[in-house]
Every structure is written in structure tokens, then in C-alpha cells.
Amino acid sequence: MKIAVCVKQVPDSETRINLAAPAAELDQSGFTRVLNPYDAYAVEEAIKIKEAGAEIEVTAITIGPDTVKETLKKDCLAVGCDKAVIINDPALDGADESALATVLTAALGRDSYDLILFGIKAIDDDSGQIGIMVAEKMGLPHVSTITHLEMAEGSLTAHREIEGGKEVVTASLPAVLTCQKGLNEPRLPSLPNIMKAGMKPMETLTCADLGIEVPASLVEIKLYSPPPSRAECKLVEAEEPAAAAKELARLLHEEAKVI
């Protein structure tokens, strides 16, 4: 069995992000970077799959710059994954999420995998697109933010949840699954394991070697615009809080307009 989990390197929630007035591009010269969180889920989903099971293969792929090496090195190949690809092409720089899922069909094109795993979406975009996008163009069943897996053979049963419930599906292998927080608990790589994963086959490719021309984004980003500055507050005073509520109420309605 091959399982294929698609990861993605974005910046620490915790970065601070300089833009004082509207630009073009972001200055991300500082920004620290890291596995995408939802991604461990799908990074730990798959190594418990190859625990559990006897000549299972778990491949980490992701697209970006040489940086992600030491990401894939830390938190995909020191974990437990077997190998790692890279497609490393400047042209994909500020590819949109339709082109980034062309060029992730093409790359796992390359293999049959039976089971291909994403997060839920990536905490930079927050699009949640890509997943669902890859699983349409490669025509394969997909379920989307689950929470709980199991695996039979030739199958597999997930739960998600719903508003107001969770919801049961079951699919054919091949498959494509996207995780969220709930699945499991990603586990933390040990130093020795991070020492090995050196010596794990990490694969480098560009859009030529898949085959494939770069893929035209249909989206472009004109602008960033930092958000505006708060209002001063106004302070309610009054000496009874029927009073306070009705003056809040007047100008909530009046000033604010709000209702």
C-alpha cells in the first residue's frame, strides 16, 4: 500500500507581519516558517496507517523553494514518513490554489497511490481548495474534514463532522482525505530521528520533469492593505444601567447603525 500525504510550508501563526501602509508584496524576509498544523494530522494519520499495517510506503510531497527541506526533514521524514518530493519551480512563485493542484495531479500521477491525504486548508490562504481540487482532477472519491478513519481492505470508513452531528461515509480505495484537529495527536520528532531522516531519499522536481507546462494561475493578488485603525471608544456613563443600556441602545442604532 502507498499513501501520499501533500504538505505545505507556511509562515509561524505566531510572525509578525510589517505592513504599515498598502504594498504590492509582502516583506517575508523575517517570517519564521513551519509544517502547515493542520498537515501534521495528515502527516500522523498516515505513519499510524503504516503502524498498523505490513509494506506500507508514506510519501510527503509538497511545492516550494528550497526551505521546505528541513521542514519535510523535521516534520514528515523524522516522524515516519519513507521519502519525500519537492517541486521546486519559480514559476509556481504566487501560483494560485487551481495551479498548485495541477501541478500536485501531475507529481502524483507518478505513482498509484492508494491513499492521498491533505489538511484541511493552510493557515497563510485559509482556502481549503486544494485538497477537494486535486481528488476532481484526478477522479477520485474524497472525503473532507474528518475527524475519525479506518481502513479495510480495498475501503475505508470516515466520520466528519456536520453542522449539528457527524456524518459516516464510506469510499473505495483510491482515496483522497482531508484532516482537521480531532483526528489524532501529531506526534514530536526525536533528535535521533531527526539525525536519520537525513538519510532518507528527498526527490527535487520542476514542472518540466512532471511533464507538464506551468500551469496558469486564475488568480492574481493585487494588493495588501493593513486593516484600518480602530475608532476611539466612546464610555456609556449613567448613573442607572436602564439608562446606560438605552443611550447604548440610541447610539448603536443612530452612530453605529449597526441595528
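By rigid core we mean the largest C-alpha set that fits within 1.5 Å across both forms. Every value quoted in this text rests on a predicted model; they were computed, and no experiment measured them. Positions refer to the first chain, counted from 1. What changes on going to the form predicted together with the partner chain:
- E247: CA moves 2 Å or more between the two forms after rigid-core fitting.
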The other form holds:
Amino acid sequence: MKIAVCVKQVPDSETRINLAAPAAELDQSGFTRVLNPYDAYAVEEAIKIKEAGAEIEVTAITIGPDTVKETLKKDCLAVGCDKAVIINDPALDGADESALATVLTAALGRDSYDLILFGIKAIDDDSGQIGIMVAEKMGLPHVSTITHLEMAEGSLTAHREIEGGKEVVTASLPAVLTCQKGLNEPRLPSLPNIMKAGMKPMETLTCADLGIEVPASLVEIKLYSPPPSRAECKLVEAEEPAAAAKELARLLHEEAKVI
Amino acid sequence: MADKSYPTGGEFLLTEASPQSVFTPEDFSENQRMFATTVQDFVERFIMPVHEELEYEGKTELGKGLLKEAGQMGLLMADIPEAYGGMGSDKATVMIISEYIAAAGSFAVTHGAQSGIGTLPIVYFGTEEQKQRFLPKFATGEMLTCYALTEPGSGSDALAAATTAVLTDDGKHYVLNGSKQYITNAGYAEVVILFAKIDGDKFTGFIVDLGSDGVTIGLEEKKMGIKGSSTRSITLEDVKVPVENQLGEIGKGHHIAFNILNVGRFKLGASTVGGGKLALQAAVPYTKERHQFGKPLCSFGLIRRKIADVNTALFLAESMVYRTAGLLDVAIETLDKSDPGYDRASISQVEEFSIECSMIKVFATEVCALAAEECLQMLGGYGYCQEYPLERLYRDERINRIFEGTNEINRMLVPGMIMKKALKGELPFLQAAQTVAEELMGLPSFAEPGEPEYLETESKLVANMKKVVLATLGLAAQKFGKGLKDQQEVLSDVADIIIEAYACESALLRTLKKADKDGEESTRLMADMTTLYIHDAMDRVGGWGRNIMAATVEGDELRTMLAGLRRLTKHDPVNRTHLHDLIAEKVIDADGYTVG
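Return the structure block for the form predicted together with the partner chain; the form predicted alone was the one displayed.
What follows is the whole complex; the chain from before opens it.
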């Protein structure tokens, strides 16, 4: 059995965002980068399935720059994934969900996976579309927002969160799942496993390696600097309008120095 | 040490190290950085949920389960060789784990007792059979261990222990009698490594099963701090210990005890750097939120000075700790890992740097104390209340200056060990001291200094600090001869100068190394801290130097020596307020410790 987990590296939720005004460009130099927390549920679930069965291989797949290697090593390979694939193509900078789903579909098509896991969404852009898009593009059944999973021969049963309750869904394999908080508690890597993770295979590919053109994006994201903050407003308080006017004149003269 | 292919202990005093030769936190490997974040994650996941119970309710028994969790994550095995189920990590990695586990508060001490002092005696001095029997279980936390050296009647004077061991007539057991105290993890450990005198005089190590008949574990000590760690006494009444559990050579227990202390010292250096950073991290955000007189506290000069001084002192301590880690690792790397005597030889390499280990123990624990003190003060009344972490950090910090050899004992050791090496011919100290003495007695140079290059002034000051060491220790050795060991005040002052010189040089070299790699512009904060600290330190060095000279010689000789000292310690003041301001700004921006 082969399982793929599609993951994303995101800025730590405590990262302070400095907008490098006025260029409206995100200064990412001080970012601490971590595995998207929802993807950690997907990784953990894959590892649990692997541990419960025999001859199960788990591959972590991501799209991103070179910095993703650390996350793949520590949070995927060191906790039990067998190998990792990175699609690192500068042409994908700023690509939208549809384009990224096309790339992932091509990457997933290189092998025959029985189960493909995603986090429900990434905490940076909060979009939550890619997992389902991939399922559509691959023509596979999908169950989203799962909080419980049971595997059987050739099929799975998952609980998914719906408003005011839960839905129990059975699907045939291969299938795509998106994982929600509550599914499991992701383990932490152990120090020796971090060391061993460095020896596990990690493959880096471009769109050309996948045999596809860089897909076009329909959405363009632009950043704008926030408007300059306005100075604090000062309210002149007085019993009589005349006294207020006098105080205002004094403030304009002595503090603001405009009259 | 005839082999000069790698650095030797105390050598820094007589030679000039190149910036490229020092190990710095900027050199951490990917694995080391990952270990650091993994330890942070461990603390967050397992320690923080029971923080209140550990630190304020004294539930010391929780340590047992937490050690098992730590074992699962591989946090107990860094020091254990791979052949016995450990990671066989280098010392830098061990120090990184110590630094980051400090955030676990009391559990950091619990962790150290298991993975450090409770394990290392067997790593370094155990027989093959003992290593196989114990180490794999220590590595995973399956078996919990502890270490007992102190007795009611012997602390710093460890060799005066009164516990006895007598071989039974059949030669199969030793019978132990005595009492040990202040034993971390004694509440739940299954074995203890302790020392007893065979035939009343042969100080020897033993591995004792705490389930044995005749072992009594005392009640928990009511301590000022580290309240979540178990600290109890162990009393031995006719306890039978199989001869297979005798550790190391008979009568050579002091080798174990002193070497384990050495390791404890450098690890404590690292963990107190971690502790000091926590204090700053707890205080700085508060100074930004708290407003008085219509302004945030962090905009006031005296608060900014505290922030800058604490950050700077931590930078010095951190530089010194990891430089020492690098020295230890370079020395250990020269050994052949396949040699069956490798583990034993590697502890000898640590022993080679016992001067450095004592220096970082003293310096880093006192920096941690400064951090706790000043950061608590920044919080004002809130700092005094248990609702905020400074109250605990302030109490917990205190023990660091007492255990692993009091700072007083360690101060005596620093010049003591230098003199020992000098007399053995391992360190050409006396010749160098003679050269400096002649320079001091001679005519001053009137050469006009040109415009100083990058950190050149600071480099000169560090070089002069070392000359002050040579001048003062050389003078004291000459005047007091063998009686020098009883001149505790003089020795302590000399130790302080040596420690400052090592700390200052470590920071300077680290700054130069970073500037060389990343450019001077992105090294500004480090350079400002180096400048600030070295100038401050030189004033203190001048004071200690004067005291040593006045306690050693008098009359014309004293006047001549003092004139020489003035030349060595002379430096133009720097604008401290401006430097404090620049440094504080960066720390405030980073919400805690930063090097830029």
C-alpha cells in the first residue's frame, strides 16, 4: 500500500509580519517556518496506518522553495514518512490553488497511491481548496474535514464534521482525504529519528521534470501597504464652548504650533 | 601536552586564537537547530501542562513519568555511545539540549541528574558488562538513575566522605554503610551511583540498587527553588552490593567524581544561558506594555540599560559556552572512535579543559543571576508575585551558584589549575609571566596609535587583560610560592580577571567571525555588545589587579607594578548610554534575547 501526504510549510503562527513599506513586499527574513498544523494531522494519520499494517510506504510531497527541506526532514521523515518529494520551481512563485493542484496531480500521478492525505487548509492563506481540487483532477473520491478514520480492505470509513453533527462516509480506495483537528495527536520527532531522517530519500523536481508546462494562474495576489496610521485624536473638554475654544486655540498655538 | 595539533586547556591565556577557529552558535548544524526546537516542543507539550503542579505544588513525583516521556523522545541519550543505545553526540549538541531544556524549570535538573551525572560515570568508567547492563535502559528512561556525592559532613571537600565499603569474606559483595544527601531524583530512581571508602581510605565508586535491603530514602527536602525536582537523602545500613557493581578502579573514585563535576559544569553553563534568556524573554514584553508617566517602561533610560546589560552579558556567556563546546569537540575528535578506550579517553579530553569548564560555570551562573535580578526588577511589584515567572526564576537561579562546585571553589580551581599545568610544564605560563613583568618594569612605549581598525581597540584590551593575568598571577606565585593556595582573596581576584579575559575574547572572536562572514553592517549588535562589555570589564580588571598587587607587594615595587598596571588597563571611555540605547532597541524589538 502506498500513501501520499501533501504538506505545506507555513510561517509559525506567532511570526510577526513586517510589511516592508512602501514596496508592499512581505519581509520574510525573520520567519520561523513550520509544518502547517493541519498537515501534521495528515502525516500522523498516515504513520498510524503504516504502523498498523505491513509494507506500507508513506511519501510526503510538497511544493516550495529550498527552505521546505527542514520541515520535511523534521516533521515528516523524522516522525515516520519514508521519503519526500519537493517540487521546487521558481515559476510557481505566486501560483494560485488551481495551478498548484495541477502540479500536485502530476506529481501524484507518477506513482499509484492508494490513499492521499491533506490537511483541511493551510494556516497562512486559509484557502482549503487544493485537496479537493486534486481529487477532482484525479477523478478520485474524496472525504473532507475528517475527524476519524478506519481503514478496511480496499475501502475506508471516515467521520467528517458537518454543521451540528458528523457524517459517516465510506469510500473506496484510492481516495483523497482532508484532515481536521481532532483526528489524532501528532507525535513529536525523537532526536535519534531526526538524525536518521537525514538519510531518507528526498527528491527535488521541477515542472519540467514532471513533464508539464507551468500551469497558468487565474488569481493574482497583490499586497498593499496599510494606510499610515492617524495621529491620536484629542478631545478638548470644557463646560462652556468659549472655554473650549480658548483651550483649543492654546493647544494649536503651544502644542501643535500651527497658529 | 606535547601534541599541539589541537588546542589545550588554559592555552587561550598565552596564545591568540583566530576567529575562524572558534565554534559559535552561528555554526550550529541543521540537526542541532532541530534538536533545539524539538526540546522546545517537548517542554511545550509535556512540561507546561504540569508547570503549576511541579513548580508551585511541589509534586516532585511527576518527574518520573516526565523522564519516561523524555526517554521516548531521545532526550536522555545524547551522552550515551551508539553501541549502548545512545546517540554518541558531540559536546556542542549536549550543551544545546541543556540550554533548551532549561525552559522546563525544575525538570531541567531532573533531566540532568538522569542523563548527565547519573549516566556518565558508567559511560566513562564502567566495564563493558556494566555499560551493556545499564546504559541502554538509561538511554530510554526504562531505568532511572541518580548520583550521590555529598554527605552530611562533606560537600565541597568530597573526599572526606564517611561512607564505608567492606568486602565480604566470600569476596562476592561489598557491605556499604553511610549516608548521602541532596540527591536529585532519589524519590524514584532505581539505582544510584555513589562513593564509599574501601578499608576506610580507598574512595571508590559503586552502582547501588536502591531496592536493596538496608537502603532508606529520606523525605523530600523543602527547597527554596527547583521545587518540582526530587531531592532526598539516601541512608545505607549494611547494604550488600555485588562486586560486579563496583565502578572504576578501587581507590580512584575521585577520578569519577571530579570528571563528572567537570561535565556538570559545562552543561550548567549552557543551561544557565538558557535560564537567563527566559528571564529576559519574560521581562521585555512587559516593559513594552506597562506604561508609567504616559510612556512605556522600555522607553526609560534605566530600564533600557538593564535590558542592554542583561542581553550583553548573556551574549558573552553564550559565546563562552559554545566556544568551550567547540574546544572539547575538537579535542575529542582527535581520538580514535574504534579504540575500546575511547570513552575513557574522551573524558580525559574534557578534563584537559577543566579550567574552561570552571570558568563557564562561574560566569554563566552569575550572568543568569544578573538576568533574574534585573528582569525581576523591571517587573517591579509584579516581579515579586508568583503570578509572573520572574519570582520562580529568581529562586531557581540561586542553586546554580552552589551546586557542581560552589562558585568560590571553582574560582579557586581556575588559577590553581593554571599553576598546576605551568609547574608540570604543560603550559609555558611562567616564561610568559616573566616577559610581561619585564615589560611592566620597563619604559612605556610612546608610539602614537593610528585610527583603530574594526574592533582593534577591543582586541588590544583583551590582549592586555591576559597580560594583567600573567602579571598578577606571576607576581603572586613568585611572592607566595607554595603558600599561594591559601591566599583565597588573591586567587579569587585572579580568577575573575582570567574569566573576564576568556569571556571577552570569546565574544570578540565570535563577533569577528560573524563580521567576516556576513559583513560588519549585519554584525552591528554583536559589535556594540562586545565594545560595551569589554570596556566595562577592563575597569573591573583594573580594580582586581590593584587589589592583588596591594595584597602581594608594597613600597616601590608596588608603585612600579601599579604604574605598569595602569598602562595595561588604560582605555578611553565609551559612550555607554548610547550603546545601551542601541542594544536595548534591538532587544525590545525582538521581545527578548537577540544577537541581531
